[in-house]
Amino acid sequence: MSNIKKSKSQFQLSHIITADGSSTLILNGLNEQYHSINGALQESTVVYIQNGLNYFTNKNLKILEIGFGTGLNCLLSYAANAEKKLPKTIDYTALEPFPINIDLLNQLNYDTLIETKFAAEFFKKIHQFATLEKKEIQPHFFLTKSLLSIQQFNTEEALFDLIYFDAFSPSIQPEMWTLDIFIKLFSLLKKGGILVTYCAKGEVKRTLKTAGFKIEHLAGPPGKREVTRAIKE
């Protein structure tokens, strides 16, 4: 992370509204947003649940998210689980080693955006928190939220379902898309889980390969042909 450590000291972040009328943030001179400009909410929705969360049905998942950020892909996967109101539990472990201030936080309108139940109160208490303690959202729903990066993040275990893999692009972060990472975020992995992210690259895409994913080419949101779906068989 220590590119993205540099910029945090020497760029400022600013609030902006994406094109679906969602907010995002930007890293002022570098010209890297933490989602589309196209529209955040519509991004987040197809990369990470339409081709994510619902690739499972009917089953308690236990979800990696590497890059918390604005916390967009955790309300979401909220929002998308209680809509179907089933009780399936998701356990949620998220990994973010530098957190958004309270000011920006707070513009941020995505619980304004979503209509599920609780969503504003959910949003606001997933942000109150970095800890490895587990700690119970909203019923069926767990979050262990860390300010550890995926360098520092050890476990035993080939624990997840599903990864999120939401790290700032390869010419902001490139230490994050070396195959060492993939290769440590296949091992956590359970055969027959996933990784996501939007990033669509033939670089990455073969160092995926490389790893020991299968790799699906998926159709992206608006302004991005391509995303791209991972499994470990």
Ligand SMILES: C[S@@+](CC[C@H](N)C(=O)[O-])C[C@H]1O[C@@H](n2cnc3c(N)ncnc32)[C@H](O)[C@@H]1O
Given for the second form:
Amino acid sequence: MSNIKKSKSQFQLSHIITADGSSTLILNGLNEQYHSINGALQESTVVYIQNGLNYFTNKNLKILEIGFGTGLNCLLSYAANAEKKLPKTIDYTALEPFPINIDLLNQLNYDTLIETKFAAEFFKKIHQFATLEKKEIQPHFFLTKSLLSIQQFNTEEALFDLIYFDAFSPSIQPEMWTLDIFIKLFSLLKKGGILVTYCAKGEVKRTLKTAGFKIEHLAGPPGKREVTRAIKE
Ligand SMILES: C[S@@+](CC[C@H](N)C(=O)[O-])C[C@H]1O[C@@H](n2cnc3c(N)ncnc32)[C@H](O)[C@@H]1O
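Next up, the form predicted together with this ligand, please; the one we just looked at was the form predicted alone.
The next block holds the full complex; its first chain is the one shown before.
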């Protein structure tokens, strides 16, 4: 955690536009962004929506996101679901110990790029309400936000179908990619549940496997050969 704590005090976040025209934030002084500079929207769509949300056909879903950040994955999940003929009910829990300040959030352009009805309103709402309250943001979409880290998080509620694991990279935040964390995530999933992440490092995949997951190697978004789906069989 030390690097990230430092990043919040010594390093500033700046807004940049990625190759597909969508926003991301960069941790100044660390060579790290919230999304791929090859295209934030493209990356999140492939890794979390195509490989994650769309893995499940017609089932209501409980989703856990580790690292809510800009809220892009939450917005894309709403949009993908709302575009379906028969939307699922999504119950989305998001963990974010370091919320982004409002000035930076206001610079993000996702609401102008996603044309789904109510996307702009949805994006505003998910950043407006207080934590630890479960709220129906739009019909079929419930959100609970928490300031807890994954290390602190525990739940007695039913288990999750889908985990979006969107932590900073292993070189910046190695404590997020440990066997202990993956064992915890495995235990937070229902049988048949999955974890998706942009990271396809050999060591990460081996650690996921040791935690009990079956690993699938999937084609990545532009600029990234491979991404990962981990299944609790
Ligand atoms: C790569 S960014 C991705 C954010 C987000 N998914 C998005 O699309 O903007 C990683 C996020 O994980 C958050 N984070 C850092 N440490 C964490 C922890 N221990 N538990 C949960 N989230 C954490 C960071 O503050 C940051 O928002």
